[in-house]
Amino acid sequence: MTNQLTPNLDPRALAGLLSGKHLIDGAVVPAASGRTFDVVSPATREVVAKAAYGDATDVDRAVSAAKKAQVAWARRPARERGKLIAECGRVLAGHVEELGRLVALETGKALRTESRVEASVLADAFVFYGGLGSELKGETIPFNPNMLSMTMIEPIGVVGAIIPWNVPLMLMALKIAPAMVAGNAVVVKSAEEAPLAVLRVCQILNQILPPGVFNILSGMGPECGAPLVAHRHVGKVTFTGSVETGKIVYKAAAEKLIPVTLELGGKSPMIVMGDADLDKAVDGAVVGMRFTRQGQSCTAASRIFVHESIHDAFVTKLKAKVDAMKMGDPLDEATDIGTIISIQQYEKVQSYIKIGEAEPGAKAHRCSKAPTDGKLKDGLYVQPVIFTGLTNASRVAREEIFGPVTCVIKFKDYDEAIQAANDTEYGLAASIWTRDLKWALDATRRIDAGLVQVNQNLVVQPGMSYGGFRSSGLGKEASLEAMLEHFTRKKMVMVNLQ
């Protein structure tokens, strides 16, 4: 690339540009062992780039530059930091087209309703975080008059952050945004499924910020996500994915005792009264599921809970909202609904269907329909499925199935719907749909979730505290609390003035 600052609108090109590469103190690199693993685009299943497959040995050439670089970026003002990540943020506006191709092409997600959306959204959460350098600021403490008691604000050191496949760009934004502007260097683990896009943002800041501050890798889980998390210099973990795997990384992370930040999956309920504005309500499901994004979302709206006098009028319109949106091609202005990340988990989600369709009295209503022609037909799209006539005790309804799968059960009275809706081991996100300002304000308080809402399911936007309870993680991100409290360390300083 001549200049690695024009952007290349041209997404097969530019993932033939960024194959095989890491990106450690600021150049790009092959793995030291000279291996790759392939990038698969879902929606064709072809070949569309190599990845470099990172180990330990990566891991400890990634860590040791930012350790290197960390001491520097640390001693710059932290006003002077934000100014350079907010630059990032501007720099990153103008490659937003081509950054939502890449994320289209790579993870199959539609351009139009979700891959550019979220190249804009990554590009303001570092406008967002450059604006809070201000904020990391100490107290004075009136201990004794004879004394000067104060607290200082300290950066961690280095930051390793292990990122999923469903939305690369902004969960990437939301970690290391704020690591840095608190002086952090960080080393950042791409999923496996989706590593073209956030190499090319790596790149693209690598011309802005001094080298090693940001690094970025991509391998396996065992291989080179638990090899980050081991090793002696990574001071701080973040991560998003499972359940399963952030066991893991706690457990890890607990032998070397330092801090980690977990946001993990969800089973989100979603209550809709009988008063409740019908139309609105059935919008809001058709957001809230993410059923542009397949359902691949922590937070989709996957128990949907409806008062019966509205139940069948809710689902009729719920599934004609859903009929009519098109699945195709994913870089296709006219498509609505891309594909599922992997063969792997299109499997997962068709197994999940039939589990469905086996119980007695669930019936399965499929919507849209997947495309037929030319290289598309082999893509991995799945119909997406509304279930009625299941239980909040069926699997369908209390297991992640991170996919187009929702289930619509019905109820006769609200403190049915509450206790139904806390019945899970996640508490990540939640709504509730009312005209009557007592139920819902009442439903915020009883509702175990990290994020409720009133009449809307907006995703997780730069400034919102967002995190979830029990199985859902720990921690908060999106918001200038992330920043303070998960990427500083707190001293406290005394100074005797006899």
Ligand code: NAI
Contents of the next structure:
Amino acid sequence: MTNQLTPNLDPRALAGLLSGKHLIDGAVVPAASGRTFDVVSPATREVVAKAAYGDATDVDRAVSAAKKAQVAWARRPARERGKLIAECGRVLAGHVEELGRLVALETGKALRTESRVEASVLADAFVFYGGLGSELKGETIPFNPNMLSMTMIEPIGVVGAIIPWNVPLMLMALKIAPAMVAGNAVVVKSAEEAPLAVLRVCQILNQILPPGVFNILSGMGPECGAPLVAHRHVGKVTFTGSVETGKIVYKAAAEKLIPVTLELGGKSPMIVMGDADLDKAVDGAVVGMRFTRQGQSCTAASRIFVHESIHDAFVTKLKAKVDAMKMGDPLDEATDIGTIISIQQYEKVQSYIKIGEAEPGAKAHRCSKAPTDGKLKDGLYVQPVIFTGLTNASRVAREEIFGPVTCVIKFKDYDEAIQAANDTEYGLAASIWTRDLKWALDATRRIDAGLVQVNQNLVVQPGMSYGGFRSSGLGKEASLEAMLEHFTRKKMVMVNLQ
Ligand code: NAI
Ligand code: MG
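Next up, the form predicted in complex with the ligand in place of the form predicted alone?
Starting with the chain above, the whole complex follows.
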């Protein structure tokens, strides 16, 4: 149970070492086909590693290993599994710097403001779930004194986890830590843009966990993700990503009648009433919009409804705050904002900025300054954009951009703001900013979203039941209930005592 891998703080060297590998049944292995694909650092556009190009053969190897390992894993006492998962968290805590640097290299997210923070949340999620092993409790049912009737909580078996690139470490942890504590074995399909740091986590944890309990594959969605969902021995799929792919996954899972958890997109509203603490609301908008992550967050406060009495002051202050943020090398401690993940996402974001600018009356306020020096001049930097003059009907206000683009929309009265906030296909998160308790509490009831915050825009915390309504997904993550509801099944047992 010792960690023999010493942290490697040179992310390029580490990327090279991890090149071209899956991790199956406790061993790093190439794809069966021998194929690889490039991993590109978005800050310089250089190829920093290769990743194994997984296909159905690799999926079958990984799922078969998981199926075999799961039997003995599930037979261990639940608290013992929990202790091992907590131990995983403690070992990962010693790798925060290494993992932060690696995720910064592959995703372009700034180390100080994002990547290092994410790596510590990863470790914390394992510690949190490690303590919940003894909560896998059943119930007794008082049918009859001559009968013992009870329910038992069992693991499902093999869980397939499909993860995106925006917060790969944290999103993986929120899926696999509870799945494994509950007695499942997991096969993760990493995102094609960010396969390295999650592979490193798998390598570190395979020193602690029995082989086959935690496997990871890299590859493309249709060629590696789809066969994972379709595999006959995968009994549950947990997915985070786009609505479009979420629907494909849901349909494929329906063919097998297996349960699915979907964490999908968002277009989260933030309502700022005229009586709000303006400076706090502006700070909340910067955090909520995840400007430090280039807005690449499903929770991003991408629709900010501001009362007309404070609209202009709010925009001036918000613009000044975002202007003061430094765009630069993701690995530089001075950098607040790094890059967009990929050229596809870069082009998608640019096209939305053009769509917004073409709207009558719209103004795009471009903030901060992209680096122009050295290799960074080729990086996928997008200046944060604050739109004013748009309505909630514009495409920029309706569709998920997943980039550093928010719109500040004026409103006259509270009811109008609530109505506009709910006028969206999404229902992931929302916030209201006011000193008036009546407005605050009324909004928590009326806003149609899975997370409503008052006077804050906190990020996901271990223990909260996080998950959206409507097109934002199905099911919850991050909590005890999420583990019980989504990674276990309930068996009814009746014993005749007569
Ligand atoms: P995506 O939903 O296509 O990819 C997410 C994961 O699903 C990746 O691992 C991908 O390989 C996998 N995948 C793709 N097709 C699949 C299939 N047929 N079967 C199984 N797995 C499959 O998202 P993508 O293309 O990276 O980004 C597109 C948009 O999705 C973004 O602009 C953003 O709006 C949204 N998105 C939302 C995220 C969230 O946190 N809710 C995260 C990432 C993207
Ligand atoms: Mg896609």
